[in-house]
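Consider the single chain below, provided in structure tokens and representing the form predicted alone.
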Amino acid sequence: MPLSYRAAASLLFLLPALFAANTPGFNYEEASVPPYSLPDPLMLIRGTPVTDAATWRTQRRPELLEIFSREIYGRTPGGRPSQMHWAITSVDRAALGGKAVRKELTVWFTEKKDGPKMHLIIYQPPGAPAAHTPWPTFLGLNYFGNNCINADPHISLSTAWMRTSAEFKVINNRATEGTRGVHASRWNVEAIVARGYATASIYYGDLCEDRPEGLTRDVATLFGTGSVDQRRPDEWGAIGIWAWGLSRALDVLNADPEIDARRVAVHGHSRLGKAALWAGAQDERFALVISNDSGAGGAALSKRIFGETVERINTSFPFWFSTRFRTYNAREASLPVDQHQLIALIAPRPVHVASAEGDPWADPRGEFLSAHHAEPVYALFGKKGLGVKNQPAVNQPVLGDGLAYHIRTGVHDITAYDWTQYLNFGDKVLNR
């Protein structure tokens, strides 16, 4: 019997972890990956070569900007609302034990209070305001709200939607105390003020809830967002939402003289990769946007057919994405465009890729061919991009030109390991 998109979508949420062991019906065999042809970076529709990076601002990246939001992610149908405005509803400057400062804000996107909002945290290393430099952030989305990046009890504990699942303590689709630090290993935060950085960050459902039911509440509102099936062809979907959401993030941060909004740099795991990249893609004030795990719709090619699939994607989650990208599920040969473009998009902002040696279902080799082939658009900016040619080893980080990747141990999560080289990044390309 067919699932139904909630239970799919329930399911679903944990298919990166399951597929450590490979999943019948799925290619994980770089023998069976068929021919495929990448579309030129470099090549305006009209059969033009661009050979100059004054070109490819002008004419080729919002060419492809157009493809993307048109065949894949959906268009973005507005910026920063006119009402939009924020309060800061709890500082602590002895947070963490006077490890850190933490300030949490609510972001409310109309003039109402009880409309559509969002909670930001942020945590940056102590002292006076006076007394430092503006701090370089790293923004992201979270998976169950704000109080499971950090067992700090005073952190607000979420009261929207969220996936009720037993591992991370959500029950009846509410947040309990249990949910605090569920999540804190992915975030790291003591080690990320430690090094000189602040750290921000959303719950990812306060902008979109991940079920259909997300495409006619909260920030799809503002917009008159169809509902799943119903939606034009090019309408947006949950990632373009939440990639919305995390520009949203900056404009706030931009407003605050202890974050410095040119160094912002925006991550993503998984489905929030999609995000993070998404919003890299057409935010161009991020300085620095990191892929972890993103898989398929994010950094790992789709031509390659290898592991997750478009149509398999489409079908698990049909709110995600725009309902004209279906048209490509097992035809992938016949998208205009692959994910190397989307890194390309970037360019010349530097760009960080992570694989996980156990989590064949986002196609490691897949994510790192990506960083590969959007080389020739860094090169047209003078940088050398990865400079490798194969994917490095396990566990051997390749800290390029603009370009970084990475592939480790483990399986689809984020680790200590993972954040030790996006600081060691950060350190190289944000000027520290």
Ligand code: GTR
The other form holds:
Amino acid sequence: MPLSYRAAASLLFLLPALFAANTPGFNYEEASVPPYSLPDPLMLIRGTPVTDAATWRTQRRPELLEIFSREIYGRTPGGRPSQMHWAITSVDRAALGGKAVRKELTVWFTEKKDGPKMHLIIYQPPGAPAAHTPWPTFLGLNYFGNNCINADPHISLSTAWMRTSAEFKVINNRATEGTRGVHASRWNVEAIVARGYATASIYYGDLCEDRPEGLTRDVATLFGTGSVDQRRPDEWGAIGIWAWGLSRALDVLNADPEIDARRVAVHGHSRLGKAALWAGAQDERFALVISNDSGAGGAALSKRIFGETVERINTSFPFWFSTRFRTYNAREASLPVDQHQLIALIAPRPVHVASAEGDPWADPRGEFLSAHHAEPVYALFGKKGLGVKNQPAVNQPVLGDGLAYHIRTGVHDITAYDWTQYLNFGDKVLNR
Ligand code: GTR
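I've shown you the form predicted alone. Could you give me the structure of the form predicted together with ligand GTR?
Below: every chain and molecule of the assembly, starting with the one above.
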């Protein structure tokens, strides 16, 4: 007897779950998580424990940064280029119906106007801030050009290469008018500005196109980066370049008298959350780091082997990390570091890690455990960290002392709920 439509449909629905446990590249079974041991953030390579903040700063933190650079993300080959310059291209002090000030800037990384460049957009509360209280600011990379963060028709439309997407109205690798505001719900500009913060954004594709070719174009050309498979083992990849761009945006914000560059939170979702964490780990000027569903190579522990694995991410995206990271494909146990130490690199600066219940690919539990296992380093600085041993229940945010974590209902996304938590934590740690 033929299967009813409903029975066939439910079988199809079950198929991914049936294969999940055995398919190389990801694991959705908590029971299949192998026993693992995490490297101690407070043990120097030579075997001496770190017991004070000064030793952490001068010895252990540099050691860990070196390992993350050499083995995972690749080395950042330089800082701010000497010829980098920028110009404000538009200002509207009555944007969004008078609810915000909108500024657009172009940043050229060399003396050449036709060389590598990025566009920065800033929305800030209306009016001029009092001279002594410039705006604290949220800064992040976006996926579809600055035009995607709000439906504001006055945002300049990106002309850069972009992943073609019918859903986001990107046709033939270019943004169309239909791309305006497609990620407005992820950016929540009005809500952020209403809470007394500025929000700034750059398009990740201005820095490095999210495809293998990206490593030989734009910012990569400034440093002679090799192609995907021809790089030296410790050369950077796209995540390194995106993180570098966040630091260059901070250079520019630092020169804006209306922005308080000592109170800039760097945030990112998913692959851009990985970039935000790596930017925050390297660049101590970031005052708060926010990881939204950053998953593998971001906040999630690699050694748990839950959700996306090292091999899977290096295979799907061979241009995101260094080629040396491929050494750990299916060999997570041999990694000399794990992602809790990436969070620890940010200490004592605050970090907020967020997960979504319907996002097993990013391993919500592994994201929580990274924050949890970074606590000993916060403790060196007299901070409690999360202050909870167990992963909080869904929609029960923990805004702790130096560390925050929440998991919400719903899927891989940034929602108004996430922003409410980030703003609440921001009020706690940035609005002093
Ligand atoms: C996925 C990738 C994840 C995450 C995600 C995203 O395909 O496997 O690690 O980065 O993309 O950026 O949305």
